[in-house]
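One chain comes next, on its own, written as structure tokens: the form predicted alone.
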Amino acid sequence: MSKIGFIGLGIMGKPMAKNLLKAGKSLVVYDVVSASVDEVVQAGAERAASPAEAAKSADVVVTMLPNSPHVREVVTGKDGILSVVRKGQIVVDMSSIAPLVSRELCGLVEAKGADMIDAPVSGGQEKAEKGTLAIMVGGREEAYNKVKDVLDLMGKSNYVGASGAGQITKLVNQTIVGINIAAVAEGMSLAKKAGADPEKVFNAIRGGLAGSQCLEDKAPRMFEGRYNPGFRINLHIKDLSNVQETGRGLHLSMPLVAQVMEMMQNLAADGRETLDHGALGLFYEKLNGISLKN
């Protein structure tokens, strides 16, 4: 792949683009925030004035954007990718969006003779910076195989099925992560209220069936009151909104998701929407009149 167009240089996209540059890839980048573009250009990328310009000369076009409307606009809007996409190009949407939107946009791109795969990520800013994201890929497997080497410079990619399957996998991931973090906060609140040391409880259970990556990552944050992102609550709210929208379309009952969404909305109402989603610990502190900090 001689050139990669990269659109979306936010909290995740910026370090992902920089990792591609560090690996020697040629990038042309675009974002609505000029300061973010400036930073990545200083690291060695070319500047584009629009999504179309970023895509025009690229073999692979990566998008990393906040939500479905943003991806739709970048693909189909004025000066969008669709206006210049050509046969043989591969569009890789690494945003976390609604699966039905992903499938719709894939169809539009394929009608132009190009390929589009959905490749949302998990791991937050820290893993984006380290290049160790989990990447869940849906779309034509032949297209995935052509860009696997590019994806694996940003993390570990896994092919999970046809168009939209990557987004569905991400929704499953966010469902389990959100519920798991809430369970960690609830369990540690029980320990604290009952007079046990939550950190000692954590060390006692981490090697058993209750052990998980969420327990390992989020319990220490709760004990330290350290809630810098990470993965922000407002982004998890966005993902859970997509979970609920998809679930309603399938007539699927998801009561635990509804509960975690209410907790996160409560935190957002308190002005904490930009904190790490581990700040569910703060919801339990407020609810129970305790502190999980050591």
Given for the second form:
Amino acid sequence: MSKIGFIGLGIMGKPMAKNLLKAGKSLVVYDVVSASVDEVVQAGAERAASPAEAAKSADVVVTMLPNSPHVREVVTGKDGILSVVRKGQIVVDMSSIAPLVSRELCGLVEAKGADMIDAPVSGGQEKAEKGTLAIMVGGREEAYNKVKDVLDLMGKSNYVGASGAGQITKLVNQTIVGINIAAVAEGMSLAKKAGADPEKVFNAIRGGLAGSQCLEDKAPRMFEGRYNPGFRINLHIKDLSNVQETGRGLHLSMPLVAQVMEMMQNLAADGRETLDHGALGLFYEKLNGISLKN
Ligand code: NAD
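What would the structure be for the form predicted in complex with ligand NAD, given that what you showed me was the form predicted alone?
Now the full complex is given, and it begins with the chain already shown.
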């Protein structure tokens, strides 16, 4: 039976690791926060003292970390994965990071004869717990096929292309979602200011072309003032920062992302960075001196 190293046991990593344990997988886990490791060890995993220790005896090594610097540290740092990685192993980075960093780290791992795929996710804590995440995969297709059964225990995976393609897909997702939520907040602000009931407007338009999962999830939040996460503003800022860095490198003009980034930074400046990204509704409330609550 294959052994899985799992590094990064936060909001997402912890339930993902627990789902692998529930499915009978043998896990060796590491996180800089030892209390998080304790919880997953209690659920049946083996404890590792470093990323290298988590990777050493594993066939597959999953990382679920905040951003590019953390993944770089875990792969290339002291007692990192690279110090022990060997031919036949597959590193699966499920964090959302910059595509160029994914490609760079993949090259370093491949130089040691192993594989690395990028497999960021969409869906949040609830879907991580249910094992129903959307997983976007980049890297060598042969490597993906070898770990597909492991990914299936955490959600539904889609192979997109070469190394970095999974991360590019995630950035596209975050671009569309961020702009869509801002559009919902802007449209509902117009309804409110012009004297129409935003909730009635919502019900009238949800079945038409303006309908979307963002409208379905975020408009009711705005009407209820319910902004518990969900997906936090600070994580979306991180993702849009990776979008902008990637876009700048390509001389790609992304005016809408720039606007949404400013709105999210403004919310963060107001101390609202840990709220759900639906809190773009609060930005519009402040901007226009209105309340979207019903
Ligand atoms: P988190 O901050 O809750 O968890 C990250 C974990 O990594 C923490 O437990 C932290 O202690 C650990 N860590 C940091 N540096 C480390 C190191 N050097 N070595 C070992 N462990 C280290 O974040 P999260 O919400 O679980 O998100 C993880 C990734 O998934 C992020 O890239 C995020 O953008 C993405 N994501 C999150 C959500 C969500 O709703 N939370 C949804 C989709 C994607």
